[in-house]
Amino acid sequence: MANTTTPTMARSFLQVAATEEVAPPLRAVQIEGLVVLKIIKHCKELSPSLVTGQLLGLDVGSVLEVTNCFPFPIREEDEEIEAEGANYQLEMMRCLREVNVDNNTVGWYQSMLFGCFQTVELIETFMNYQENIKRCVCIIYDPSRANQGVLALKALKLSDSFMDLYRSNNFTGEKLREKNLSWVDIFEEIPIKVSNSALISAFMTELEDDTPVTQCDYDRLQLSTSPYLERNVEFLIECMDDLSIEQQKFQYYYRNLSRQQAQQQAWLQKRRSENMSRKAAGEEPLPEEDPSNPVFKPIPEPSRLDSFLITNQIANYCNQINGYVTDLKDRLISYPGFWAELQPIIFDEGLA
C-alpha cells in the first residue's frame, strides 16, 4: 500500500515544485485616502519644484495596495548629499518597521507640471525599481490642474514588451516592427481606487452638514482661460519643434544610407568588371565585399525612443487642451441662459 502511494505523492510534489507561480496581471492600485492627502500636500507645498517620495504597501493578487508614503529630500548634484538621501530612505523604512507599519516598497510618487512626465529619467527609474521589485507603479500628481478642480492623479507602469525592448537597447525601426510596438505602448495607466477605513468613513459622515447647500459657486461660470491653456499651447509648440528635430535626424540618416548604398553599388560594379578582367587573364577573382572598405561600414540608425516619448507628450498636451476647451465651451453655451434667468433676480434684489 505504501509502495503505491509514495510514487504518486512524490510525482505530485515534483510537479508542484517545478510549476512556476505566475503572478496575475496588475488590475488596480488601491490607495488609502491619507496617502493621497500626503502626496497632494507634499507636491503642492513645494510647487513649482518637482518632488518625489516613496510608496509603501502590499502586493495582493491583481491589486497593489498603497498604505503609506514618505517624501524624499530634494535632490542635489553632490554625491555626498545623494548618499545622505539613500541613508534617509533606509532609516525611514527601518523606523516604520519598528512601529509595525507597512514598509514594503511598491513604487514611488512624483509631481509634474502641466502633464509633462514622459522622460527618459522616468523610464530609467522604472528599470532600476524593476531589478528589485517585480511589480511597482509610479503615482504622478499635477498640482497645476488643481485650480481647474481636477484631481490629476495617475498610476503608471511600463509595459512588459517595452521593458524587454529597453533591456536590449535596440529601438530601430525593424525591431519596433518586429515587436509591434508603437508610442502608445510605452506606459500603461492603472486604475486608481481610493479607500478609507471604517473609522475614517464614519468620521467623515459625522463631519457632513445635514443642511443643504445654500450658496452658489459662481466661480464655475468664469470665462477666463487662465494661464493653463496658454502654457499648454506653449509646451505643445516646443514639443512639435523637438519632434521636428528628431525627424530631421532620421531624414539625415536615410540620406546617408541611400548615398552609401549608391556607393556600394558603384564599388561592386567596378569590382565585378575588374574580376571579369582577372578571369580573362587567368587570375583568381577578388572578393566582392571588403570589410575594411569604409563604404561597407554600417551606419548606426538613431534611436526612436526620444521621438516616441515626444509623441506621447504631444498626445498628452492635446488631450489636456481638448478637455479644458470642451469645459470652457460648455460654460460659454450655458452662460447666456444663466444670465437671462439671473438678471431679473439680481436687479430686483438690488444686488447689481
Contents of the next structure:
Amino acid sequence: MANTTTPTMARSFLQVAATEEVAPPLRAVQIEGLVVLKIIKHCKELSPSLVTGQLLGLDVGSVLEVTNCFPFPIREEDEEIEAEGANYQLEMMRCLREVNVDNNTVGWYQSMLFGCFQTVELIETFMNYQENIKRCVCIIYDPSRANQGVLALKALKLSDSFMDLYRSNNFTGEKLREKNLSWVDIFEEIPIKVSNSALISAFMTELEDDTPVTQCDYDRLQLSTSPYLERNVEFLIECMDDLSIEQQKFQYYYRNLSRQQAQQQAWLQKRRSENMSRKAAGEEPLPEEDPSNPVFKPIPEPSRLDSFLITNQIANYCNQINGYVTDLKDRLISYPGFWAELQPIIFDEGLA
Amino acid sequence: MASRFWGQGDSESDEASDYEEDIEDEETGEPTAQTAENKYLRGTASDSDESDDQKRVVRSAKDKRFEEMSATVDQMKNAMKINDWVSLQESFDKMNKQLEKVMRVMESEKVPTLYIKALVMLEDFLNQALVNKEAKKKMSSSNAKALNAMKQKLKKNNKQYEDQINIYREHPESEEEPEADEEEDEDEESDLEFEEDPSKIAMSDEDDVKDQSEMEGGWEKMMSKKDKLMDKQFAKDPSEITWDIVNKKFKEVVAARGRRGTGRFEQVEQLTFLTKVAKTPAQKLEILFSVVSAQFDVNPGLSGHMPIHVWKNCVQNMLVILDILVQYPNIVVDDTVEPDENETQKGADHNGPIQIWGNLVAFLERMDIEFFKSLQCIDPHTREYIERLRDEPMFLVLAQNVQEYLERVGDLKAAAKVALRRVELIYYKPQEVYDAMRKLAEQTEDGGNGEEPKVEDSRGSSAFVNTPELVPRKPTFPENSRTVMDALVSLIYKSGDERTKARAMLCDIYHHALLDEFATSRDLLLMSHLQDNIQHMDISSQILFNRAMAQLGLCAFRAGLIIEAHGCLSELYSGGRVKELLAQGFSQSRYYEKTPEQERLERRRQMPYHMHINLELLESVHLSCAMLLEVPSMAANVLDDKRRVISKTFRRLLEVSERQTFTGPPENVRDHVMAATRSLRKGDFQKAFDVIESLDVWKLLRNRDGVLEMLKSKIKEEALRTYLFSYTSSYDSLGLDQLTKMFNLTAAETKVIVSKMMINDELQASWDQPTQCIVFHDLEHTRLQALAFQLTEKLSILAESNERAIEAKIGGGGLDLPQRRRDGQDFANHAASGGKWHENSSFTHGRQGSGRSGYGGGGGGRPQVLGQGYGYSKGASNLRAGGGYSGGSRYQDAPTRMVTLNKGARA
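I've shown you the form predicted on its own. Could you give me the structure of the form predicted together with the partner chain?
Time for the whole complex; same chain goes first.
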C-alpha cells in the first residue's frame, strides 16, 4: 500500500476515495490545533462534571484527520433532554454543512477524571458509532492530569476482535480463550499528532515569548504530590473491591456448577441403575438425557466483560501512578540543584 | 346393702337396656307417634299409681293442685303425640309454675313424683327427638326453635331434681324406700362436705354440669355417694374384705379414670380409701401408684398447676411408696413389663420378687414440674409464693429418697435423672440462700414431724398394711452447697444420658460461677464443648445455657476480668432480647407479632421469680465492660472507627445518646453508663467512676466495695489509655509523674500500663529512663500510607481468593470453604501487613473471634491447605492473645467463638 510510502499530508481526497475499499488499519489520529484547544476549553471549563462532544473530520487512509468539533450540551438524566440532544446534534451538523465546514463524524471526545473511562457505557457508545462510521475514535481528555503540565489527550478505539466478540455478546471463558483475547486487547490507543496549518505555525512563532519558561513548566514542578497519588490509590482500592465482587460472582458460579454437576452425576447414576433394572425386565431403557430436568438447565456463566474492564482500569491507574512517580522522582532529584541555584538569587533579593 | 353397692354395675346395665328398648321401639314402625304412645301408656299407668298414692295422703286442698298438674302433664303428653314442641314448651313452663304452688300447699321439701315422672318422660322424649335427625329437619322453624329451647330448659331444670330422677329411673314403679331417704341424707352430707372445700366445689359443679348432659352422669355421682357407705361397710367388718374385693373395686375405679364425668377428686379419695383396705403391701403399692397418678390428673390443663395441698399429699404418698419399697425389698417397680394380674396377691411373706407397674422417676419429675409450674403461676410478691417456696425441702427429701432407693436398686440412669432434678433446685442458690433453706428444713422438721404422722394416722387407722416410716422425712443437707452439687453432679456424669449430663454441666457451671470460681467454671464450659452444640438442644437447655453464660459473665466481672465478662454477656445483649433469652419476662418486638401459641409456649418457659438473674445488674455489668473496652478502642481508631467495633450494642447506644440535643441527669443504667462514657472519653476518670458508682444495683453484689474498687482502677487505667491515644500527637514527651498525678495512679501502675501499650504497638513511644519521661515517636501514617496499607490488604484478599479459585479448579473440597476462607483472611492480614497494622488486625481478629485458636486445640484436624502462612497466622494470634490477657487467652477465644457461632456470620 501506498500509505507507508507517501506522506499522509499530501494525499488528496480523491485519492483516498479511490483506495477506500482496502481500508488500511488506523495508524494515527491527526488533530488540528484548534480542535485541541476547543476540547481543552470545553473540558476544563466544566471540569468536575464530565462532558462530551462530537469530532468532525476526514478519514484519510491510515490517518484519521480531526478537523473540527463541537460540544454537546450537558446531558441530564432525562429522556426528553436526551432527545433534544440528538436534535441538537443533527441541527448542528446541518448548520455546519451549510457553512461548508467538515461535517463528517469521525468520533467523539469526552472528559474524564483520574482516568476512569473504561466503562460499559463507553463500549456501548463506541459500538453505536461503529455501526455508522467505519473508523471512529474517542478522544479522552483528563483535566486533572493536565494540571500537572501534561497534554492529557488520548485517542482510543476498540480492537476488532473485541468488537466481534461484543457483537455476539459472549464473554464466557471458553470463547475468550478461543479468541485469545485478554484484557489488554479491548482498547487500542492510537498515537495523536497535532497539526497546524503553516500560517498558524508561523503566527505562533511570531507570538512566542522570549522567556523560556511557560506556565506548563511551572505546573510540572509542582511538589504537592500526595493528593493525586491518594486519589489514584483510592480508586485502586475501589477497583479491588469491584474485582473481588466479580470474583465472588465466579466463586458462586463455580460452586453452583460443581453442585449441579454432582446432582447430574447422581441423577445419571440413578437413571443408569434404573435402566439396568428395566433392561433386566425387558423394558425400553429411558433416555440418559432429560432436558426438562432442572438439573440439566445450564447455569449462565457470569460475563467477564466487567472484570476485564476493571482490570483495564487498574492497569490504567497503575500506569498513571508509575508515570507520575517517575516524574516525581526526577523532580525531587533535580530539586536540590534548583535550590542551590535559586538560593543566592532569593537571598540577594531579600538583602536588597 | 353391700351387695347393692357392688351390684351397681348391673343396675346400670339394666338402665341402659331399658333405654335401648326405647330406641328399639322407636326404630320399629312409625317413629314419633308410636313411641309417644308407648310413653303415654307407660306414663298413664304409673301416673294413676302415683296419684292414688298421693290421694291417700293429701287432703282436698292439695288435691286440686295435683289435678291441675296432672292435667298439664296430660297436655304435655298430647303435645308429644303430635310432636308439637311449641305447646310442649308452654305446658312445661306452666307445670313449673304449678309445681311451686304444689310445693307451697304440701309444705314439704319433696317434689311430687308426678312431676319427676313428667320430667323423665320429657327427657326421654327429647332425647328421642334429638336422635331422630330426619324428623328434626322436617320440623317447622318455630318448632325446631322450641325444641332447642326445651332442650336447654330441661337441662337446667333437671339439674335440680337430678337425684330424684335417678331414683325414679332405677325404680320406676316402686314406692320410695326408706333406704333412699338415707341415701339422700348421705348425699346431702357429702354435698356439705364438698362445700367445705372451696377448691373442690368448683370441680364438683363442673362435674354436675357434665352430668346433666349424659344419662350416665348420674350414676357416677351415686357411686361417690355410696363410697361413703362402703367406708362404713369396710369399717364395720374388716375381716370380710378380701384381696379380690379390693382388687375388683380398684380395677373399677381405675377404669373410670379419664372418663367424662368422673370426679377427679373423688377418684383420689376413693383410691386413698382403698389404700387403707389393701390386703398386701404389693397391692397397697399398686393402689398408691394409682393415687399418685390420679392426683396428677387433678389438674388437666398444661398451663395451670396442681393444687398445692394435693401436691403435698402427693409427696406424702410418694414417701409411703418408698416406705413400702424399702420395707419389702422384693417388690420391684418397673414400667416396662406388664405384670401378672394377680401379682399383687402375693403377700408380705412372699419370697420371690413381685413386680409392680410404676415409674418413680416419672412421678418425681412430674412433681418437680408441678412445683415449678406453681411457682411460675403464683405472684412472686405475695406471701403465697414464699409459702410455696418453703415446700422445696419437702421435695428435696423426696428426691433424695428416691435417688437413694434407685441407687440401691442399681438403676443408676434413673438415679441420675433424679439427681439432675435435685441439682436444678440447688444450682442457682448462693451459699446464703442455701443455708437459709437448710435452716428452714431443720426447723420445719420439728414442727412437721408432728403433723405428718397425724395425717398418716387419721387415714391409716384402719389400714391393713401398716407401713412404718422407714424413709427419712428429714432432709439431710450438707453444710456446703458445693458438696451437694459435687456429689450429685459426679453421679450424673457417671451415669446420666447426654441431655442430663449437659444440663448438669450447665448447672455446675452456673453454680461455680455463683461461688466466684471463675476459672473452674470457665474450664468446665470449655471442656464440655457445650457452646458448639447448644444450638441443637432443646429450648429449656438453651435457656439454662444463657443463664450460665450470664452468671459466668457476672463472675468474670466480679473477678475483674473485663474482656471475659464482656465476651460472655455481649451476645445476650446483641439482639435486645435479654428477657426472652433468660426466660425472665417477655420482650415486645415492634416488628414482629407473636402468635398466641408462641406466647403460651414462652409463658411456660418462664423462670420462677426467685431464680431470676437481676437484669439491671446484668445490664450494668455488660455496659460497663463495653465502656471499658470501647472507649480506648474508639480513641485509638479515630480514623476508621467503623471497622473495629467491639460492642455494637454499646456503639448504638452511644450514637443515640450523642444525637440528643440535651442530656439530662442520668436515670437508668444506660444513661449512667453513657454519662460515664462521655467523661471517660475526656479522660475524666473520677467523674466517670462517680456516675457508675451511683448506680444502686451494685448493692446486689456480694463484695460491693471490692468490685467497685476494681472498677475504679479499671476506669483509671482505661482513662489513661484513652488519654494517651487521644493526645499523644500533641506531645513530644510526657513525664511519668505528670501522668501519675493526672490519673491518681501509682508510678508503677502507670509504667505497667504505658509499657504494655508500647509492647502492643498501640503507642509509638519509648521510655527515657533518666528523666522518667515517655518520648513519643511520630509514626503517624500519612493518608497515603494508610491507603497503601488498605490496598495491600485488599490485594491480599484478592490473591487469596484467587488461590482458592485455583484450588477449586484443581481439586479440593468445596464444603469447608467458608472455614478456610476465614482463616485465609487472617492469613492475608498477617502476611500482608507489618507494624501497627499487623498488630491491629490480629488484635481485632483475636477479639472478634475467628474462634480458630480456641480451646479445642485450634481445629487441629483441619487440612492445612495454605501451608505455612496459615500456620503462622494461627501461631501469631495465639501468641498475641496469650500475651495480652494474662492467662485468659484460652478463654477469651471461647466466648467469642460462641458469638460467631450464634450470629452465624462473620464481619
